[in-house]
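In the form predicted on its own, a lone chain appears below as structure tokens.
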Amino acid sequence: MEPERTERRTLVVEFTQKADSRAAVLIEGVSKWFGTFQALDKVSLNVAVGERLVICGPSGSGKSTLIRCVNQLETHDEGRIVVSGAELRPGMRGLAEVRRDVGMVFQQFNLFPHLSVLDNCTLALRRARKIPKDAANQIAMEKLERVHIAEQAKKYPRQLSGGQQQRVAIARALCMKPKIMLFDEPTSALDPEMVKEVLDVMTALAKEGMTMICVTHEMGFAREVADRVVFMDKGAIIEEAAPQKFFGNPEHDRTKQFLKQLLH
């Protein structure tokens, strides 16, 4: 019996190592508590390089907590998270380098109000990457052009619409040349007429092959862009499937109920 158990254990280790090398993000059995409240309950996901993953679910389902754990804005209590081959641990060496590979765009734009659009985009380049100002400005202008807002470079955040500010936030994240982009309900704070301009930018990034994990209730975006849709509730993954199956033939009653409320 003992040799059989040893062989099985070896196979598990080998599979995990291979999964690490293929995955942009590997999440295995991750749990997270806030006091006595369990926000994540043994969540497991494998996000491939170049994959576009959309996570949806009701408020309080753990979806935002999950992606915040991916760049360690929140630390997980159990399980393991591997990003670009590096396992994330509290206090780990090299965490700053891993975070540079992961760009994040939040519900709120988090722009510095006292800095111009250009300076908001170049700050991390100059401070963290030690890139000279002229070179940083060139990179920032390229990214602002990419999100169709370069003409606003000299303005301040207060002079922009919400949709424009969110596009600046996306450009700022892109300036660090991330391998993975995380979006935490990036359109939820926008007026309806501004949602499309942000989703158009995200769609363009997806078509360029950017690895993306996006928490959103924008189901039209999920249908068009996602390779896979994940539905979470009460800190756990209830269902995951390709968009056609997820929207056309969901398996779980909780998913059906959620989609009925959202789409009607």
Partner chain sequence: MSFDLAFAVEIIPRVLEGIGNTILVGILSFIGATLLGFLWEMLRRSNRWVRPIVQFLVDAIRSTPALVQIYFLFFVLPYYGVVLPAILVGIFGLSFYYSGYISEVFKAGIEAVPAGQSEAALSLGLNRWDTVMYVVAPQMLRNIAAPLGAYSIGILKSTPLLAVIAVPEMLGSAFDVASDTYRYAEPMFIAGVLFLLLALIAAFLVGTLERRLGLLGTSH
Second form
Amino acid sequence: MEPERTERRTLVVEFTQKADSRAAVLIEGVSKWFGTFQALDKVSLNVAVGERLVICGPSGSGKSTLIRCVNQLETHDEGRIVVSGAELRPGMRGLAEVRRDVGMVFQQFNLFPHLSVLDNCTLALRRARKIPKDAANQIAMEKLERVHIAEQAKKYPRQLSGGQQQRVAIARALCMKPKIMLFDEPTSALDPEMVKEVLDVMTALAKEGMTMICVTHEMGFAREVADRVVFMDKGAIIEEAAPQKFFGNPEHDRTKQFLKQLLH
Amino acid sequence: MSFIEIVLGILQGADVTAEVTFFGLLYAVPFAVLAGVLQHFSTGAARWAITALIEFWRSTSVIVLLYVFYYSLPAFGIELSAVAVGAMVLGLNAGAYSSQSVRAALQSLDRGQCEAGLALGLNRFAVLRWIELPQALRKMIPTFVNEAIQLIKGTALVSLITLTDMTFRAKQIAQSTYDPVAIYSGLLLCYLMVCYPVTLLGRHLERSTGKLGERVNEL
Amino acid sequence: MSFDLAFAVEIIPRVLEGIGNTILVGILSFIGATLLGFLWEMLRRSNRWVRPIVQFLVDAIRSTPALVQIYFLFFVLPYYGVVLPAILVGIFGLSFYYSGYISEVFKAGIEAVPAGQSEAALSLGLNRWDTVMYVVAPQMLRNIAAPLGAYSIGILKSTPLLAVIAVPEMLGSAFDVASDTYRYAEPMFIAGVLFLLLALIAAFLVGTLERRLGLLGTSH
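Given the form predicted on its own above, I would also like to look at the protein as it appears in the form predicted in complex with the partner chain.
Every component of the complex follows; first up is the chain already shown.
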């Protein structure tokens, strides 16, 4: 255990010197195993500040695992991840501070059922950022306004539709004024008619210059918003390209096959 | 007396413990199924009556009821042996608790199961007997196992109404030998030997009920 | 010897003398069992060396009769020179016995809170303590309210066990009447009725309390 750690630390120093200060997220040679199953296989990926990245790929390709590593909901076994200048390590101090700068939106919303919409948004402001109640409420209402759901602030999550819940989840993440937003299949659990309201909010956010990493199969969204599309399969990045190139003229057979399946 | 001798002495009461447990189960299982089914299907006054009966057994304290039945029933002209009182009180108490999981299991079944059975031309009773109960009973096996443990442990109480079970034997030994550590450790050990495997079984079943159900359905 | 109703009614006040101790023992044992049960569950979650030991303890507690555990405490403690009032031994015995069950209630209650909840809280930058305090615990509380309420009634119904170690609670008072009058049928019958009433009233109060606190609201 110990020798391995010192070895990693020397690597860390080396890499950090090379790190691009403009990178919002820097992923280098990251691997992850669940038991004997390799979920990520030496993945390297840089996301610049203000960049919009869409990650797609078949289920089990490791795309969710990858973005969950970016805020360390999963720990990586190899390689390194730097988020706005801070290297992420398992059990590191100050992880909570890094997470406050990284907003996350989940497939299943994960709103807190025992708190009202407003309290969902203010919980972290008040407990983590230590912002007084009134100021926190003001910030929350502003963000709820932005996702067009301010009128539901007093309701509880279960009283809202799926699309409304997901917009609240986005507002909740925005309240922390994150530098980066992670979206983990944000529309996959939604009924078809609710997908658009969530994508509209995400598109607006992208237009405002938010750095975004989105795992999604919404190719229309990718085409319109993404600066770069990444295709993953079996834990590795197979292809990355600008949307026109990615959709118009993909290089790899597996990418072509995947896009074909999505169209049918 | 050595620890081994003490344990052997306690185990002389194992037959009474086993007897009360066995007859207790004979009360518990039929009562649980019958009361659960009746509560699920009945309406109005009938439902009120069966619910009251179940609630009586769930709301009374076993130890108090043992004394009431043992000492008070004869005054009303009902003479029961101590074994009968013990088995009945412990059994119907466990049965009443189990009946609630029978009812809950029946209620949790998809309505489509019953409708599919009726659509096949089965009558309501056949649907219950061949479609609903088999599925419901499988869900309740963990509850039944846990109630069986309660029943076995409950038999220690019959020592209070003069039955010579394991606990009674231990108290008897304690009168002639002052070695409370060995006697009561031995007694705990005797119950542990019987109930601990069942507790582990119950824990295992609780965890794997879903899988168990699927596996049996495939057969 | 037939049942003498007039005599039965006459002895009600004397049997009721023990009700104060019954309620006291019930409440204190419930508090003790909840604290101990919480302790077991926290130890079980602490580390992988402690876990199997505590797990065995919990299973062993649940695999032996409450009566025998109470006898054990009552007769073994004095052997080692620890002489406590019977009522304390009884409270501790009931607390210990029910802690085995209540630890399972805590376990199930915590496990029933979806993993996504703490993930969402952590990803907002809340620390572990705040995540537990403001996100997991409030939801767990809802999950455990009903089973804890049921165990509080269960404990109350087990308090007559303490009559066997001469704690002067309600069943004990009934025995006192019986040995004074040489009649068992009526005192036992009255004790049965009074315990049933007490359990029903307690169940009603616990239910009301849970509704008042909004703990039984439809979860998620």
